[in-house]
Each structure stands twice: as structure tokens, then as C-alpha cells.
Amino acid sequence: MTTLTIKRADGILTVQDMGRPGHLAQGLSRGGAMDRRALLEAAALLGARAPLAAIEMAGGGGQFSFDAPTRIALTGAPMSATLDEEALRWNATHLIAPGQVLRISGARAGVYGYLTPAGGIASEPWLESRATHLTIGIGTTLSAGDALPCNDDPAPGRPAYGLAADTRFEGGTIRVIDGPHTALFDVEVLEAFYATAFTRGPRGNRQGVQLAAEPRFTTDHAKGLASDLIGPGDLQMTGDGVPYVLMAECQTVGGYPRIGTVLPADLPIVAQAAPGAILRPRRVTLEEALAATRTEEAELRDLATRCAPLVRDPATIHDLLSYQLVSGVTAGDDLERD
């Protein structure tokens, strides 16, 4: 067993995996990573068959060390990272030796960065998941001095891999499918909603993200609306017509009208939108939504095909002279001696 030590925590750090699906009837939302694609990227880079439990870093990182050689993957919102003052590439894997200090600073874009050990964090699972669920008090935020058990790296000698940077960290278009309450909104309200470029508002957390704009999107047909099942991606309107996209730790039932639901494939765009980023909803049909739907297993396989061995820049290798750069050199008299 390998130990990951938190030497300093600068952002909101929690242990996250893919969450706890299947417990809505007991009032427990899925939870898990806000940017699920980041955990799939980490698994692909590390050569894992399934996503691993990782540290989710909201806003900023910290300082970390391991007591055994361990590969890590750095994915999600790009952050500046160094290992003993040597700059590290984001969206890539790196080998951390005992005694080395990994430093991760604030996000350069986006909100949530992820530090994934190659063996995965091995804290005690609850309902088959290690995910911290802050809303209902499962687990807690990490702080300096915390030590996390990790499974040993199954292949510490595996070469480093990198993955081309994604573009989901600056806002963008989010596809929305009609929901059970769409028909409660007048046609003019729907047209105005889909013609609006929203700003990611200042209010947002693991439960939901505010979409800010001057117009309000209300309906007179939602009075007495009964509470029913809700989930991540639902676009819920408050009483004054302000939309919120429900996220990983949203409640399981609600009585506010929902104008539609963001496709799961586009939820990482919402999760990674920092306050002020522009989000543009685009209405899609059921057929378009189904065509855009892929299983996370299929997405992991696709990401694995796009990972490539990491080529290091010699200018950044502080111990370059310790490497054997040329092999097979002889005195040149081989044929004479033969």
C-alpha cells in the first residue's frame, strides 16, 4: 500500500470517483466527480481499465508527496504543476519518487483539476464508492497533514503518456433536450431562452451552477407543480426565472419547473465554466441526443487510442547528463579484431 500525503491544500480538495448511482429512491444523488471526463482521461493515460478514485481540486491545488514510486495523471482544468521545481505537462502522466514534492497551483482555466494516482486512492468505500458527498456529509474536504492510502502502482515503469488538451474549459455551447416541463413555457419564452448567451453566474457549487442573464424565463403554468425526480443536467428555473443547471450533488426531487436537460456529454463544459464564462444553450431533438450518447466505457476506449508517449523537452530535464543518450559505442576496431 502506498501513502499519498497532503502537505498543503490551497483549493477545495476532495476524494472523488464516478459516484454512487442507483440510490435515488433512498434520497442519495449520484455525486462523484464534477468533470467525469477528466477521470476517464486519467484512466486512459494510466492504462487503467476503469476510472480510479482521485483528488478533485476546486480552484487550486496544493503540495503532495508519495512514499513509494507512483505514476500520476494530471487532468481536468489546466493548472501549473512542478515536481521539485521542474515544470510538468498537464493532461499527462508523471512518475513521482519518494521524497519528491509535487506542487500544483491555481487553475489557469476552468474550475476542477484532478490528481489521479496510478493505483487509485484506496480509502474506505461506502456503498461501493469512495466519493466525498459534501451535501449529505459523506467524507470531508482534505487538509494539510492528511494521508490517503493508495493501491500500489501496477506498472511504475510504464512510459509517460500525454493527451491533447481539450477545449471544454472556456465555456461554449451546451446541448439541451426537452424535459417533462418544457411545454409549460410559452413559445416566446423558449425562443428567448435559446437565443440567450448566458454568463456562468457567481453562484455555483457541486449542487448546481447559475446561468446569469438579464431576461427572466418564467411560466404561469407551474403553480402547484408537484415535486418529482430530478438529476444532474436538469435546467431548473427558480421562482423569479433564473436558470440553474443541476450538478453531481443535486437533490433527488424538486418542484421548480425544468425547461430542459443538458446532455451528459456537455455537463463537463458546465462544470468547468468559471464565473464569467459564456454558455450558449442549443435545443436538440431526441434523435440528436441519442446519436450523441456514448457509454463511458466507449469513451474510455476512444481516449486510450488518442494517448501518445510523452516526449520530454531536454531543456526542462535538470539531470540530463545522468542519462545514457548513446549506446553501442565501440573503439572502431571490431572488424580488425574479428
Given for the second form:
Amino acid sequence: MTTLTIKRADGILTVQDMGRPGHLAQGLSRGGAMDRRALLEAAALLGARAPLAAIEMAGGGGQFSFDAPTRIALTGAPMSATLDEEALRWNATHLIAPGQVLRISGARAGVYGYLTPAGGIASEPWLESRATHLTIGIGTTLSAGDALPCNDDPAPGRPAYGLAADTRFEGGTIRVIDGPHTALFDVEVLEAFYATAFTRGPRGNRQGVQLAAEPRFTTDHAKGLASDLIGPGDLQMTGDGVPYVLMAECQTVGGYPRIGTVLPADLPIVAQAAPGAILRPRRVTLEEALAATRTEEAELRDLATRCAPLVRDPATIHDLLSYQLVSGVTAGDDLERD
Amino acid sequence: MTDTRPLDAEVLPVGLDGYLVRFALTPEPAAMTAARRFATRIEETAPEGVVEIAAALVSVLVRFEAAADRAALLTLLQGMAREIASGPLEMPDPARRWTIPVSFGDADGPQLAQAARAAGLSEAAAVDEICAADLRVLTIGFAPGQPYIGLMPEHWNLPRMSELNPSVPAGALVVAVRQFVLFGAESATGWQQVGRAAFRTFVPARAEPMPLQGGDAIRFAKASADEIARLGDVPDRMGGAKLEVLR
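Output the structure of the form predicted together with its partner chain; the preceding block shows the form predicted on its own.
What follows is the entire complex, opening with the chain shown before.
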């Protein structure tokens, strides 16, 4: 077992994985990482077969150290990272030696950064997940002095990998499909909604993100509506016609009408939109959405093929001779092999 | 049933991996019964590819794996929904029954008198009716494990209060619109608090963190305030609730 010590917590730091699906009937939402793609990227970079439990960092990072050599992946919102004094590339893996201090500071774009140890955080699971679910009091935010158990890095000698930076951290177009309440909205309201460039509003957390704009989007059918099942991606209209995108820790039932649902593939764009970023909803048909969608397993396999070894200039490596340069090299197809 | 209007069952896509089977847009008793019947039926049928079934008051969400045959599932759900909407609309026989001790009135039910009066009953008669009612968990939501329980007879169709109850404690049994909510945690509510249970609907560390299931039969058993206080000291926080498996 490897221990990850939080030496300093600047942002809202929580342990997150892919959450707890399958408990809607008992009122428990899936929860898990706000930017699920970032956990898939980390798994691909680290050569893991499935996403690992990581530290989600919102609004700032912190300082971290390990007591055994461990590779880490840095993914999600690009943040400034240094190991001792050396700058580290984001969207890449790095080997951390015991005693070294990893410093991560505020996001240059986006909201949620992720620090994933190669063995995954091995804190006590609850209902088969380690995800902190703040709304219902499962887990808590991390603070200085906390020590998290991690599984040992299965291959600390594996070379460092990087992925090209993604563009999901500055807002953009979010594809939306109709849902069971879409027909409650007048055609004019729907047209106005899809013609609006929204600003990511000041209100937002792991439960939902506000979309701000001048116009309001109401329906006469909102009153008396029976509460219905809701989920991440749903575009819920509050009583005054202000839309919220429901996120990982939303409730499981709600009484507000929903104009549509953001595609899971575009939800990371909403999660990573900082206040002020522009989000433009685009209505797509279910058929278009299905054609453009792949499973997270398929996405992980694809990401793995796009990871490239980090090329470092040996002249900048100050202790070159201490590096193990041969063993642990792989063909880069670890995920395909059984 | 008092409501004899035909139900209009719809099956609508939800996200990329779900269908919502909806029997009404508003919380009509007949649609609640239909949704519960449908949930029971689909749980027993367990169609191939279905990964999750969750019932709200008048609708049921059916989630399926990406590889499932969407068209075949749609046809199956539509057929089943039509059949159930055409009746008979009686609550299905419960598979399990909980008996949950509750202390009524006084500090544990500060609005019992007011709720009883609104239902046209004395306090004693109101408690007797609550404890005699054949109730079901209609849905669970707004907090993990927190049940909506119904339906009481029509004279219990009490409106929500215009003034919010600023804070009711965990375990509060509140009533409105022929239903009860048993609150899992301290909460504000527009419903009237008639009693309090020591049973906690959500205890993360318990072997079964959220023991109630949709469709469970519920019987409330009158207990004294002292008994409820004593049951509240038992670490499992089951509050003396007893479960019978009926089939």
C-alpha cells in the first residue's frame, strides 16, 4: 500500500471515481467525477484497464507527496504543476519519488483538475464506489494532513505518456436531445432557447450549473407537474425560467420541467465551463446522438491509442544516470492485451 | 377507484439509455397505482438488457445497456403500459410489509390536531385511520431512502400549508395530499407533522443503508413518545421497524 499525503489543500479536493450507478430506485444519484472524461484520460495515460479513483480538484490544487515511487496522471482542467521545482506537463503522467513534493495551483482554464495515482486511491468503498458525495454526507473534502491509501503502482517503470490537450475547457456547443418534458414547452420557447448563447452563471456546484441569459424559458404546464426521475445532463427550468444543467450529485427526482438533456459526451464541457464561459445548446435528434455516441469503454480504448510517450530532452534531466532507461518499456498496447 | 378517466400511457426516451413509462403528467391516484403496478410487473419480467428500474409517483424509468435492442424494448414497454392502463387499477399485492412504530401528537406531532380537524376527524380517530391504512411506498426520492407513502382515503387530501414548517426533525412523519413523507434528515416542509418515528431511512454505515423499497407495504404502529425515544438509542437506527416477507 502506498500513502498519498495531502500537505496542503487550496481548492475543494474530493476523492472521485465513476460513481455508484444503479440506486435511483432508492433515491441515490450516481455521483462520481464531474468530468468523467478526465478519469478516462488518466486511465489511458497510466495504462489502466478501467478508470481509477482520483482526487478531483475544484478551484485550486494543493501540495501532495507519496511514500513510494508512484506514477501519477494529471488530467482535466489544465493547472500549473511542479515537482520540487521542475514544471510538469499537464495531460501527462509523471513519476513521483518518495519525499518529492507535487505542487498544483489554480486552473488556467476550466474548473476541475484531476490527480490520479497509478494504483488508484484505495480508500474504503461505500456501495462499491469511493466517490465522495458531499450532498448526502458520504466522504468529505480533503484537507492538509489527510493521508489516503493507494494501491501500489503496478508498473512504476512504465515510461511517461502524454495526450494532446482537449478543447473542452472554454465552453462551446453542447448537444441536447429532447426529453419527456420537451413537448410541454411552446415551439417559440424552444426556438428561443436554442438561439441563445448562455453564460455559465455564478451558481454551480456538483449538483448543477446555472445557465445565465436575458430571456426566460417558461411553460404553462409547470404547475402541478408530478415529480419525476431526473439525472445528470437534464436541463431543468426553475420556476422563473432559468435553466440549470443537472450534474453528478443532483437529486434523483424533481418537480421542475426539463427542456431536454445534454449528451453525456458534452457534459464535461458544462462541468469545465468556468463562470463567464459561453455555452450554446444545439438540438440534435436521438438518432444523431446515438450515432455520435460510444461507450466509455470504447472511449477509453480510443484514448489509449492516442497516448504518446513523453519525449524529454536528456540535457534537461539533471540526474539522468539515476533513471532506469530500459526495463518497463511496453509496446503501448497494454489495454488490448489480456 | 374514484378516478375513472382512462389513463394515457406514454413511453418516451430519456437520455440515450432509458425509457420513461408515464401514466400522467400530474399526480393522479389512478396513475400512481398504474405506475406501481407497472414497476412491479417490469421488475418481475426483467427484460434482457435492462440494467435499472426506478419508479417515481406516476412514471417508471427503465434504463438499459447500450447494446440492448431499443426497438424491441420499446414495443414491449408500450404493450405492457397499455395493458396496465386499461386496468384493473388496484395496488399490486406487496412482497414485503414494514411495521414502523410512530409516536403521534404532542411534541412528536405538533400538527396532528390541525391535520385531524382538516380531515374531519378527532385526533384519536385520525391516528386510528393512519394505523389501519393499507399503505405502500409509492416512490423514494429527494434524499436517499426517503419514502413517499400512500394513499390515505380521499378526506386526507390535505393541501400543503401556505406557511413552511421551518424545521421538522429526522424521523418526522408528515402528511399532505393523501401521502406521508418519513423524513430522513432535519428538513423544512410545507406538510404537517403528525408523528415521529425512531426508524431512519438512510444510515450509510448500516448493512442496508436504504432499507425501504418502492412497493413495500407500510403499517404504522402507535407507540408512546418514551418508546420512540428509547428506540432512538438503538445503534442500528431501525427504530423498532419490523419487516415481514409476504411472498
